[in-house]
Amino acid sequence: MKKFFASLLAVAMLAGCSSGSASGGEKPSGGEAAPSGGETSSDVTTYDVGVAIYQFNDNFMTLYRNEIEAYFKTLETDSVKYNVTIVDGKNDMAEQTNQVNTFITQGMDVIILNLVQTSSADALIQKVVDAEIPLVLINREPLAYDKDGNTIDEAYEGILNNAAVCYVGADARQSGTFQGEIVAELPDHGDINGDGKISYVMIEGDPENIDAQYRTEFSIKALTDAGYEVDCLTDQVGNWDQTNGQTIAANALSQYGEDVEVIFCNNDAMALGAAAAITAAGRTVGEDIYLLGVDALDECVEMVNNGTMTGTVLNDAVGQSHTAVDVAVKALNGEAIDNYYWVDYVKVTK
């Protein structure tokens, strides 16, 4: 890929272009793809990427920017340089507003963008499509809405409709299938006091978030599509936080005693958290209790080794990030991009 890229660029330079990008072809949704800026001065281009990531202060984003940045420096050559600039949102959507209307003014030669709220998709991608920059939405998939303002399960005209946008992530309702399906594979099927049914706690991330929702949604479709009865105690918002997640998993535990046989948590934070909160109880993870979470971080996958975790799934950080670089690197290059780019989620059990 890095070679590829670099080839391309030293086309480009022999040919007389003022940027150093390759001229692409033609994008699915109409017009010709025109080649990002990029700063020439002897004999280096360098462009500049803006990254706006919704807030630093979550496990999975930070090992998902860290990647980004490393991958793009292993992408540089002796013609070419990326100047990669990445800010935290705050979790604040007034402050991404402001964050994205610097990188703007700054001349960006393309934007990576993980959206604070998804619902403000429309004007974000509107401001970048105007200023004619590239815009690589990552993690967060903004949603489409039919007349009366509902969610609807269909692709997202502001990605559709414009040449130079694209999403990039995975399908949250196969992290949401993997997570039932671990619970349905096991000897008892989650039934630990084997009363025919499942009763679970659930510990959702931002609820606004699509990933949130499917994980919610299909992680106990997939227990009912199998021909298993669930009870649900209890169904509360952790915001991906593992502090939320643990004073959530506590109260439960306080309040439904034994009856609570699965805990699943939309993310692996929120499941440490839980965690923590089993261990409180003097609860025992395999024997007594079930916990689930998504993401596989490093320290979720050695509980998951050592039995103090169910399972998990893997969100895969670096597969992800770096589709989303090869993606941006296509764009500065004036190259057609897809509409969307999905990763598959992988299942991780003992």
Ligand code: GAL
Given for the second form:
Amino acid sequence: MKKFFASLLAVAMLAGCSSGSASGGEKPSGGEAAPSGGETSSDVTTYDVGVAIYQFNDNFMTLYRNEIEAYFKTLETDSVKYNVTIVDGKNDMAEQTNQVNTFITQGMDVIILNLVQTSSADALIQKVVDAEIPLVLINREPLAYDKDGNTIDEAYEGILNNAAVCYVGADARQSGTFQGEIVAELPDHGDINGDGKISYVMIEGDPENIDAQYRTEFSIKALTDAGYEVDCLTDQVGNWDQTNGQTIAANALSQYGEDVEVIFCNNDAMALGAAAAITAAGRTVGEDIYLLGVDALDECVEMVNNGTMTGTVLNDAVGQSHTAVDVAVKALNGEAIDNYYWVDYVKVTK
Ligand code: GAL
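Moving from the form predicted on its own, what structure would you give for the form predicted in complex with the named molecule?
Whole complex next, starting from this chain.
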């Protein structure tokens, strides 16, 4: 049902956008009214694409946004071009709201949105839907909750109820589970001092993000489900940031010393910071401490290979950005889109 309406809506949208001529192989001829919001010549159709990123100062989202831009380029042909504008929300919701308003005023043909705050999802979705612009939400999933406050999968009404709105992401439960499994699979299962429990430090991303919540929960759940005892020495918020990761790890190492057996970081940027703190504290990964991240940044994969990180989990920036762009192009072409698209995580160990 949704697909059917998505199709109708997208076709209706195309009638009013710069790229209308792209569907069905028709080209506008001289006397026809030019569709609004973009450039169309008799030979070339240019789609205007607005991409709003929560913050440029984020290693993973930098890979993601660069790949969005690069992949759109590869899809260009002699007759179809993508004019991609990418803006930095600077981790400020008011700034991002202005940016989305500007995209609407500029008549973008499609918007790809990495929300600063998912609590503002409804307001922004409504603006974009009212402007009849297809919307692809990425990376930060707006969530639906049942009456007990538990999350419900694939149930966000702003997505379900709008045919031209979708979410592209990865299920963060998987990444957390993989982190826990990497520790469980170690010869000592993370219990370096043999006291029968895994004593760990948790360094969390932005707690508003489900990625941070799920990674924190499921990394430990994988261990307890496998029958291991755990002891949380401290659990601190590092907001995805390398410097915060370093400070939190340094403080934990000075406070708990040898007791720290595993440092779980919700992402690799914070693990890079923790790695520096581990070295500064005279500790050695793989010998007297373990270190886990998520994202599989190039430098962290190298560290896993040379043993200075225990493991990470590939957060597939290429897979996610290509899916987001493919879905955006589908919407531009008047094809139906689904509500949700998922890309798998992959465990990275030596
Ligand atoms: C996560 C990623 C983090 C950070 C965050 C931003 O998926 O692992 O490194 O980029 O998204 O929301």
